[in-house]
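A single chain comes next, written as C-alpha cells; it is the form predicted on its own.
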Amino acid sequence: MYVIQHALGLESDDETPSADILAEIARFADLELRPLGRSADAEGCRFEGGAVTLPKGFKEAFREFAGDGWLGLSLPKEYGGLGLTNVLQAAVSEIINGAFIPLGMLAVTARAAAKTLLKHADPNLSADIVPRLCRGEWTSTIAMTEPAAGSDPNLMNTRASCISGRRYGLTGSKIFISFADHDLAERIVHLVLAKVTERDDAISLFLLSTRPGAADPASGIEVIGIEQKLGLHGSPTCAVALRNAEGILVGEVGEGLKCIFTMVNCMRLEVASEGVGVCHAATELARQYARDRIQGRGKGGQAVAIIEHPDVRRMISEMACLTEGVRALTLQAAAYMDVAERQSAPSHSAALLAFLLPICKFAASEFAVYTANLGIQVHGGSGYTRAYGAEQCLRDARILPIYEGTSGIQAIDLVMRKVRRSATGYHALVDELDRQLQRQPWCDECSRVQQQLSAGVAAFRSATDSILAHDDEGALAAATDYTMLASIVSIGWMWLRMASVVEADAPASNRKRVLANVYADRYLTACEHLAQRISFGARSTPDATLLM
C-alpha cells in the first residue's frame, strides 16, 4: 500500500490512519467473510412464499459490518457517514469484494443510493434516508433493467403516472435486481427508473421503499422470483412486478438518466474494486498452491514445487502484474473522485476521472476473469473442483464484464462520448503519461518499462487517430480493441509510476521493479498489434446477414 500512496502522491491523514483501517478490514474479512464466502456459495439463496432467504451467517456478517460503521465510510458526517476518501473506499471495497463479494454489493448500492440521493433529491428526503442507510437500518436497490430493456433505456415499458406533487404511481416490471428482498434490514428503498405517461413518456427517476418478505402487498412491490445464475450464489438477484406502486421523483421528471448516471458512476469503480478483489484472491489461492504442490523435478534432479517450473512461474507473475497494476489504476481514479467532489466547476482532475471511469470498470472486469481463468490452469485438476476455491473466483468474476454495463457498452461510452464527441479527458490523459516519460528514470530496469510504455502511448496516439477518422460504424467495430489499448497503457502509466518510486534495496522494492518489468514485456508489447487491428475498422466485422 505504501508504494501505490507513495507513487499516487496520496497523502496518509492522521487523524483517520488508513494503515489501521485496512488491517481492521482485513482481519474482518479473513476472519468472518471469507467462510461465510464458501458456505454461502454452497448454500445459496432461496425463494419461497414470496421472500427471499439467504445464506447462513450473512445477518450476522452484515450487522457486523454495518454497526462498526463499514457502510458509511465515504459518506459526509453530517448525514451519518465517516466523511473518509474514494481513495480509502476503494481500498476497503476490494478487500471486501475478495472475500465475499455480495456483502461488497449490498453496501455499494446503499452508498450509491445516498450519492445519488445527496446530490439529486429534496434536502428533506435525504435528511431520512442517507443516514438509515449508513447504519444500515435500510438497504438500497437500483431497478433500471426490464425484460425487453437493457442497455437502452428508451425501450422500457414501466410506466410512471402522477398522484399528486412529486408522488406517482408506477406500474411495470424489473429484473436483474440484486438484494430485492431479503431479512437483512427494516426497510428497503428502491431507486427506480420509469417513462411519466403524463410527460411524452421521460425517463425519470423514483424513489420507493418496501418492507422485506412477503408482507408488504400494499407497497404495490412484488418480488416474484430469483435466478439461478453461475456464481455470486450468495446474492439474490430478483425479478421484480410494480402494480400502482408508490414512489416520489428524485430530481426533475425527465433527468432519470441524469441522476442515474451519478449512482453508475460509483457503482463503475466499485465493480473495478470487486475486480480487483477477484484478481487478488485468485492469485493467492494460486500462490499457495504452487508453493505446496511438488510436481515434477528441477535442474538438479530433485522433486520441487510447481512454483519452481517456468510456466507455473510465469503465470503467476501474470497474475500479479494484473492484480497490482488494476488495483493502482483503481486508486488512481479514486483520487482523481475525491478532487472532483471537492471542486464545483469542471477540472483536470473531472476529465481524468470521466475518460477513466470506463476504462477501470472494463480492465478490472475483463483481467480478473482472466486471471481467475489462470489460477485454475495453476491448480491443474485440481482447480476444476471445488476444494482450493479457484473455480469461485472464475464463476463469481465471470458476472464483472456483464452487469453496471457490459465491457461492450464501456468500449462505447469511451469511444463514442469521451474520443469522437469530446476528447478532453483523453488529452487530459495524453498528458499525464507524457509527463511520466519525461521524468528521468533512476534504475535500468525502468529504463525499459519506459521504452515499452513510450511505444505503447504512440500506438494510443495512432489508434485514437484511426477512432476520429473512422464513420461511426468503423469506431463502433474497433472500440473494445481501443478500450482495451488504452487499459494496458494506463496500466503500464501506474507501473512506471510504481517502479519509480519504489527504495533501491527493499525486498518489496525489488518485486515491484520485476513485476513492471513482466508487464511491459508480457503487455505494453501488445499495443502496436491493437492499434493496427483499430486501424481497419470494421474491415474485418462481417454483416449480420453472413451471421445469422
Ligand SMILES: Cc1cc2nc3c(=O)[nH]c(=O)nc-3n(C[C@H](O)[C@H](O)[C@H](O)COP(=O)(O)OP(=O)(O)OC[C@H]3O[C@@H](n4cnc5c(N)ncnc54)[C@H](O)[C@@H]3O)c2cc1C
The other form holds:
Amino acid sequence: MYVIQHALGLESDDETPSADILAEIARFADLELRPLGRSADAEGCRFEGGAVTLPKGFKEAFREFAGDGWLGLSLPKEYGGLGLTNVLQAAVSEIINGAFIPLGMLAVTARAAAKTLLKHADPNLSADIVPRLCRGEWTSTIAMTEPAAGSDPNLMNTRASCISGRRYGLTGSKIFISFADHDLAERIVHLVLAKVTERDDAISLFLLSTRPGAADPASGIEVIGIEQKLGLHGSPTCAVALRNAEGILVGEVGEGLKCIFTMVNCMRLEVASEGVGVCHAATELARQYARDRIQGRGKGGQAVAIIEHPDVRRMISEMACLTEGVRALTLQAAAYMDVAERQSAPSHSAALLAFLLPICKFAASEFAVYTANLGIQVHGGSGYTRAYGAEQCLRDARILPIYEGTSGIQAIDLVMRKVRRSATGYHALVDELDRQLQRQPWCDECSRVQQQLSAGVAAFRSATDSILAHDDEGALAAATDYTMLASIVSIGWMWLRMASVVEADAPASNRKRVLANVYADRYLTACEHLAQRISFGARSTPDATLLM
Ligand SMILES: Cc1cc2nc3c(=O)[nH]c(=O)nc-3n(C[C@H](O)[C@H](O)[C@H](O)COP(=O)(O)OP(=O)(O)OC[C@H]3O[C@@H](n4cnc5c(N)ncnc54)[C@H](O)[C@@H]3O)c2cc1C
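What's the form predicted in complex with the ligand like, now that we've got the form predicted on its own?
The complete assembly is shown below, putting the previous chain first.
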C-alpha cells in the first residue's frame, strides 16, 4: 500500500497513520473474527417464525466493529464517517474478509448504500440515514436479483406504482438478498430495483425500510426463507416478498441502473478484497501445514517437512504470488478510485479505474478459487476434512466469481463496453504498461520479469486487435479468455513494479524479486497461448443445438 499511495501521490492522513489502523484491524480479526468465522460456518443462520437469527457471537462482533467506527472508514466525516481513502478501506476489507467474509459483506453493503444515497438521494434523506449506517444502528441491503432476473436486470418483474410524489408501492419477489433480515440492528434499509408501471416499465431505484425480525408486517416486506448454501454460512441469503411495500424513489424514474452503478463499483472492488482475503487465508494455512507436516524423504534420505518437496514449493509459491499480485492490483484500483473521486471531469484515473474494476473483480475471484483449491491439495486428505479450515476457504471463495456480476458478465463488460465501444481505459492501461517497461531494470531478476511482461503486453495488444476484428459472436466467445489475459498482464505489471521499487537491502526485497519471477515464469508465459485462443473467436464454441 505504501508503494501504491506514494506512486500515485496520495498522502496518508497524519492524524490516523495507516499502519496503526491496519495493526488494529488485524488484531480484531485475529482475536474476534477468525474464531467467529469457523464457528459461524459450523452453526449457520436459522430462519424461524419469519425471522433470521445469526450465529452466536456475530452480534457482539458487529457491535464492537461498528462502535469502533470501521463501518464509515471511507465515508465522509460530515456524515459520521472517518473520511479515509479507498486504498486504506481496501486493505482493511482484505483483513476482515480474510477472517470472516459475512461481516465484510454487511459492511460493504452499508458503505455502498451510503455512497449511492449521497450521490443520488435527497440530501435530507442522506443526512438522516448515512450516519445511522456508519454507526451500525441501521444496516442495508441491495435487492436486485429475482427468480427470472439475475445477470439481466431488464427481465425483472417487480413493479412500482406511484402513490404520490416520490412515494411508490412495490410488489414482487426478490431472491438471494444478503442480510435482508437479521438480529443485529434497529432497522434495515433496502435499496430495491423495480419497474415503474406508469412510465413504460422504466427501471428505477427505491429506498424501503423495515424493522428486523418480522417485527414490522405493515411495511409490506416479508422474508420468506433463507438458502442452504455451499459456503458463507454466516450470512443469510434471503427470499423476500414485497406486497405494496412503500418506498421512496432515489434518483429519477428510469435512472435505476445508473444509480445502482455507484453501488456496483463499490461492490466490485470489495469482492476483489474478499478474493485477496481468501487467497491470503488459504496461503497462510497451507504454508503453516506444509512447514509442520513430515512426509517423504529429503536429498539426504532423512524425513522432511512437505514444504521441502519441489511440487509443494511450486504450489505454495504460486499461491503466494497470486495473493500478493491480486492484492497489489486491488489496491492500485482503489488508488485510482481515490484520485477519480477527487476530480469532477473524466480523467486518466477514472478511465483506468473503469477498465481495471471488472479485471480486479474477475482476477481476484477466479484466483481465490484456484488458490483455495491449491490450499486443499497442500493439506492432502486433511484438506478435504474440516480439521484445518482449508475446505472452508474453497467453499467461501466459490461465490466470488458469481455474485456482483458473474465472471462471464465482467468479461462481457470489459470486451463489449470497455474495448469495443470505447477503448479509452484500454489505451490508458497500455500507456501505463509501456511507461513501466521503458524504465531501466535495476537488477537481473527484474530484467527477466520485464522481458516476459513485454511479451505479455505484445500478446495483449494482438488479442485486443482480434477482439476488435471479430463480430459480436466472436468477441463474446473470446471475452473470458481476454479478461484472463488482461488480468495476467495487469498483475504482471504490479509484480514488475513491486520487484523494481523494493530497495536492494530491504528484508522483503529478495523474496519479492523471487516471487516476481515465479509469476513471470508461470503466468506471463501463458499470454501468447491465450492470445492465440482469443484469435479463434467463436470457432471453438459450438452452436447451442449441438450441446443440447
Ligand atoms: C450467496 C449469495 C448472495 C447474494 N447476494 C445478493 C444480494 O445481496 N443482492 C442481490 O440482488 N443479489 C444477490 N445475489 C445474487 C447474485 O448476484 C446472482 O446470483 C448473480 O448475479 C447471477 O445471477 P443468476 O444466479 O440468476 O445466474 P444467471 O444470470 O442465470 O447466470 C447463469 C450463468 O449464465 C451466464 N450468463 C447469464 N447471462 C449471460 C450472458 N448474457 N452472456 C453470457 N453468459 C451469461 C452467467 O455468467 C452464469 O454463468 C447473491 C447470490 C448468492 C448466491
